[in-house]
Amino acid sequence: MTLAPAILILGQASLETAKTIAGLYQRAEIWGLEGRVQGADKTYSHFGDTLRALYQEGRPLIALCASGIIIRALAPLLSNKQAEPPVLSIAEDGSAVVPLLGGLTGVNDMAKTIAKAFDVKPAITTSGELRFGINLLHPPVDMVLANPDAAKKFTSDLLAGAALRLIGQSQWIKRSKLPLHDDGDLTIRITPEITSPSDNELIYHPRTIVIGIEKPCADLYDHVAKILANAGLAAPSLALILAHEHDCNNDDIRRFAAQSGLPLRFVETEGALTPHSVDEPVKLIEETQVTIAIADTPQDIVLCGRPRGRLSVIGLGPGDKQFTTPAVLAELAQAQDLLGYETYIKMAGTLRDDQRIYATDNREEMQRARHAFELAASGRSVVMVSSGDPGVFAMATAVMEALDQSDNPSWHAVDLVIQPGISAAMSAASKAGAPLGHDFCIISLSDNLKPWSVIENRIHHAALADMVMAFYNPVSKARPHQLGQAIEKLRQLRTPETPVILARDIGRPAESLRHITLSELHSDMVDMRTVVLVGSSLTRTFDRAMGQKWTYTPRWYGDEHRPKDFK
C-alpha cells in the first residue's frame, strides 16, 4: 500500500472506531464531517465529492457509513477495474466490515485485518477467496505475477475442479487450500528467471535478488539492468541493495536505490558483499562494480544487512495537530522510536502499539541526543520529538552538539534530518495580528544555560535597536524575580505605551491571548508557558469589530507622518 489510507466519518460516535482502525495502517488520516466531528485529522463538507476526489488520487477508502452511500457515489467512476484502490464499508462499531471494490489492489487482506482488530468476520464475497482461502491476484509483498490477466481463467478453472501443480517454493501457496497434485492441469511457476508462461500456468516472480555494490558508479541502473537481462533474470524478483558502510553517503549508491525502489541495506563486512549475506546462494553473478546473489526464498534474506540508520529532529507547533506539517507526521508514522520529554510525546498523538518510547525529564537533553545516536546508529527509525521548532531553544541544538562532540562513526553514518515546526513567536504572533512584521528576535529568560547578566545585555541592546522581542520561558519556580527585571530594563528604553501581547497555550485546549501595554505588564500575569512579545516603537494596536484588538508592527521604519506613498 503505498497511499495512506482515508477514513471518512458522518459522526462522532464513528471517531473511536475510526482511530482503532487508523492504528492498523502507517499514516492513514481521519476525515470527519465538518460541523458534526471534532478531533478528526482533516474535515469536509460534502461526502460525495470527497470521497470521488480521494478516489481519484487512488486512495485506500474506508468509510464508516452503509454501503449504498458509498456505491451512488463512486457509481460514476467505476471503469477500470485493475486501477481502482481499496474501498470498504465498515459499520459505525465495527461489527461488520464489507470489501466493496480493490479485488485486485488488496481489499480483501485489508477487510481481514480490520475484522480481526474488531473480533468479527469481514463480508468477503470472492468465490476463489471463500473456498481456497487466498486470492491469486494479490499475492504477498514478497512476490510479484507476472501475467494477472491469466488469474481470472485460472481461478475459474479451480472452482471447476482442475488440480494444480506447484513448480518451486512457495508457503503462501502451501498454507491455502488450493487442490496441489504432482501431474495438476495446471501450474504455478514460482521463479526469478525470464520466463514465458504457457497456456493454464500462472508465473510468480519471489523477491530474491540481492545486489551487492562492490565499487559504485554513476551508470547503476543501467548496468544491473543489462546484467540482469544477460542472466535471464527478471527484475521484479529484485529484493534489496546491499553496500559498504562506509559507502552510507555515496551519491551514486543512494541515486540507484531511489531509481529502483528498493530498500538500502549496509554491512560491515570487506569484501564481496552477498556472499556473506546470502548463506548458499542458488546463482552468484560476480562483477567488478556488483555482485548478484539469488536466494531460494524471500525468507533467506530477510536479515541481509541493516537499514541506515535514520534520525530525524521534528518540531510538533504549538499543539493543534492541524499545525503539524505532513512531513512531521510522516516521519511519526514511520518511526521505530520515539525519544522527549514526556508531555511532548503525549502531544504527538496516537501511536502503534510497536513503536518503543523513551520520555523523559525535560532537563535531560544531552543524555537524550546521545541515546537516539545510539539507536539510529543499530539501523532503527528514531524520532525525536520537539514542541514548536526543534531548531529554537530545542533538541535540534543538542543533537548537532552531541554529534559534534563525537567520534564515532557509526553516529556521522546516521541519515540525519531537522523537521522544522511552527515556533512559539509564531504561533502567538499569527493569533495577536502581526506583531513580528519588522526586525524582531527571540530571546530565552532562562539563566540554566548562560548567565542573567548575558540576558540583561541581550534585553538592553535590542531594546536600543529598537526590535520587536520574544520571550521564551519568562519565568519559573526557581527564577521567579527576572521578568521584572527585565521589565524594568524595558522601561528604561521604551514608552508606557508600547504594546505587549501574552499569548498561553497557543493551539492547545487552554489557550488564551491578552494585549496590554508595557506600563501595564507585571511578572505575576505571566508562567512557563506563556510567549511575552513586546512590541517596537512603530508597533501599533486597534480595535476589531468584535471586541477584541489586533497588534501589528509596520514593515516600513521611521516617521510616522512619512507620505502615504512612502516605499
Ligand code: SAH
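In this text, rigid core is short for the largest set of C-alphas that superpose within 1.5 Å between two forms. Fair warning: this is a prediction, and the values are worked out from it, not measured in the lab. Numbering follows the first chain given and starts at 1. What changes on going to the form predicted in complex with ligand SAH:
Taking 2 Å as the criterion, residue 263 does not count as shifted between the two forms: its C-alpha moves by less than this amount when the rigid core is aligned.
Superposed on the core, the two forms differ at residue 35: its CA moves 2 Å or more between the two forms. Relative to the superposed rigid core, residue 192 undergoes a CA displacement smaller than 2 Å between the two forms.
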Second form
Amino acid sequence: MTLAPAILILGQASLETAKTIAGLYQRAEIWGLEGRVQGADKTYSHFGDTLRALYQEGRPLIALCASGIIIRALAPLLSNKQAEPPVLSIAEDGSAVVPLLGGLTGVNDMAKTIAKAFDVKPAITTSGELRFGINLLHPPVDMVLANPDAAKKFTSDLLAGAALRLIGQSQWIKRSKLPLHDDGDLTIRITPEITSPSDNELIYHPRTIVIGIEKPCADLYDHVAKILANAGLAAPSLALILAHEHDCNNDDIRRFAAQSGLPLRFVETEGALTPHSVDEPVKLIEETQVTIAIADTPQDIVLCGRPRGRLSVIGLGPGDKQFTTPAVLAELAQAQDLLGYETYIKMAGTLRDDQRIYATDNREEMQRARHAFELAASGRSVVMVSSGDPGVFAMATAVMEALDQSDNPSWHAVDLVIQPGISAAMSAASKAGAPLGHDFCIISLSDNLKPWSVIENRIHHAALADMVMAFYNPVSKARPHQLGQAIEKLRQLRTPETPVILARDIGRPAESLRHITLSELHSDMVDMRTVVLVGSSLTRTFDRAMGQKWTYTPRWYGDEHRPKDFK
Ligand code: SAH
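What would the structure be for the form predicted in complex with ligand SAH, given that what you showed me was the form predicted alone?
So here's everything in the complex, that chain up top.
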C-alpha cells in the first residue's frame, strides 16, 4: 500500500472509530462530511463524488457506513480488477469490518489489521484465503509472485483437493494451512533465479539478493542489470545495496539507489559486503566493482548493514499548515525522531505513536544540535524543527556550528539536508502589501549572543543606507529596554511619518497586523511574537477597502528612476 488511506465518515459519532483506524496507518486522513463532522483532517460535501475521486486516485478507502452506499457509489467504476485499491466498509462502532474490493492490493490484510484493533473477526469471504489462511496472490513484502496469471487456476485446484510441494524456503507458506506434501502435484517454487514455470507451478522470487558495491562507478545500474542477466537472476529478488561507510557520500551509489529504488545500507569500512548471518553465500559473483550475495531467506538480510542516518533541519513557515512546503511535510512524515522547541513540535501537527519526540527549551540549541547528530549517526532519520525558515535565527546555524566543531566521522557521514520555510518577515510582508519590495535587511534585536553595540551600529548603518528593516526577537522580559533604544536611534535618522508594520502571530490563530508610523511606535506595542518592519524613505501606505491599509516600498529609487507618471 503506497498511498495514504482515506477514512470517510458521515457523522460525528464515527470520529472516535475513525481515529482508532487512522492510528494504524501512516499518513491516514480522516474525511468528514461538511457541517456534520468537526475535527476531521479534511471535509467533503458529496459522499459519492468524493469516494469516486479518491478511488480513481488509487487511494485505499475505508468508509464508516453501510456497504450498500459504497457499492452503489463505486458501481460505475468497477471494471478493472487489477487496478482496484482496497475498499472497506466498517460499522460506525468498529463492530463489523468488511473488505469489499482490492483482493490483489491487500484488502484482506487491512481488514485483519483493523478488526484486530477492535477485537472483532473480519468478514473475510475469499475462499482460498479462508481455507488456507493466506492469499497466494498477495505474498508478504519480501516476496514477489512471478506468474500471477496462473494463481487463479492454482487456487481452484488446491480448493478441489490437490496437494502441494514446496521447493525452496518460505515461512509464509510453511505457516499457512496449505496442504503440503513431498509428492504434491502442484508446486510452489521459491527462487531468486529466472525460471519458466512448469504447468501447475507458482514461482515466487524472494528478496534475497544483496548487491555489495566494492568500487563505485558511473554506470552501476546498467552494470548490475548485466551481471544479473548473465547469472540468470531475477530483478524482483534484489533486496538491498550494501556499501562501505567511507562511500556514504558517493553520488554514483546514491544515483544507483535512486534508480533501482532499493534500500541502501552501510557496513564499516573493513567489513564484508555480504549478509552477516550467511556464513557462505549460496552464490557469489565477484566482479571488480560489485559483489552479489544471495542469502537463504529474506530474514537473513533484515539486520544487514545499517541505514545512513539522516538529519533534516526544517522550517515550518509561520504556523498555518498551508504555508509549510510539501518537502517539509514529506520530511515530517518520514521522521523517526523529532527534536525542537516544544511549541514548534506542537505546531508540526499530529505525529505518529512510533515517532520519538525530544522537545526541549528554546535556549538549549547547541545541546539539541549535538543530540540530533548522535541520533542520526546511529542510523536514525531525524528531523529538527524550526519555525519560519530554519536558517534565519534558528536551528540550521546551530547544526552547522555543531558539525563544524566536530571531527567525529560518523557525524560528517550523516545525510544532512536543510529544508527552507517562509520566514516571519516574508509572511508578515505579504499580509501588509509589499514593504520588502526594495532592498531590506533583517536584524535580530536579541543581544544574547552579540553585544548591543553591534546591534545599534547595524541599525545605524541600515538607517543611513535607507534600507527597510525587519526586527526579529524585538523585545523580551530579560531585555525590556533595547527596543526603546533602537526606536530612538531610528528617530534620529528617519522621519516621523516612516511607515511601520507590527505583525504578531502571523499565520497562527491570534494573528494581528497594524500599520502605524515611526512617531507612533512604542515598545509597549511589541512583544516576542511580533516582527517589526520599518520602512525606508520611499515606503508608502495607502487605504484599502474595509478601512484597512496597504504598505509597500516601490521598486525604483531616486528621482532619476522615478516613473514619469508617478505622483
Ligand atoms: N526562524 C524564524 C525566526 C526565529 S526568531 C523565521 O524564519 O521566521 C523568532 C522571532 O521571529 C520572533 O521573536 C518574532 O520576531 C519572529 N516571528 C517568528 N514567527 C512569527 C510569526 N508567526 N509572527 C510574527 N513574528 C514571528
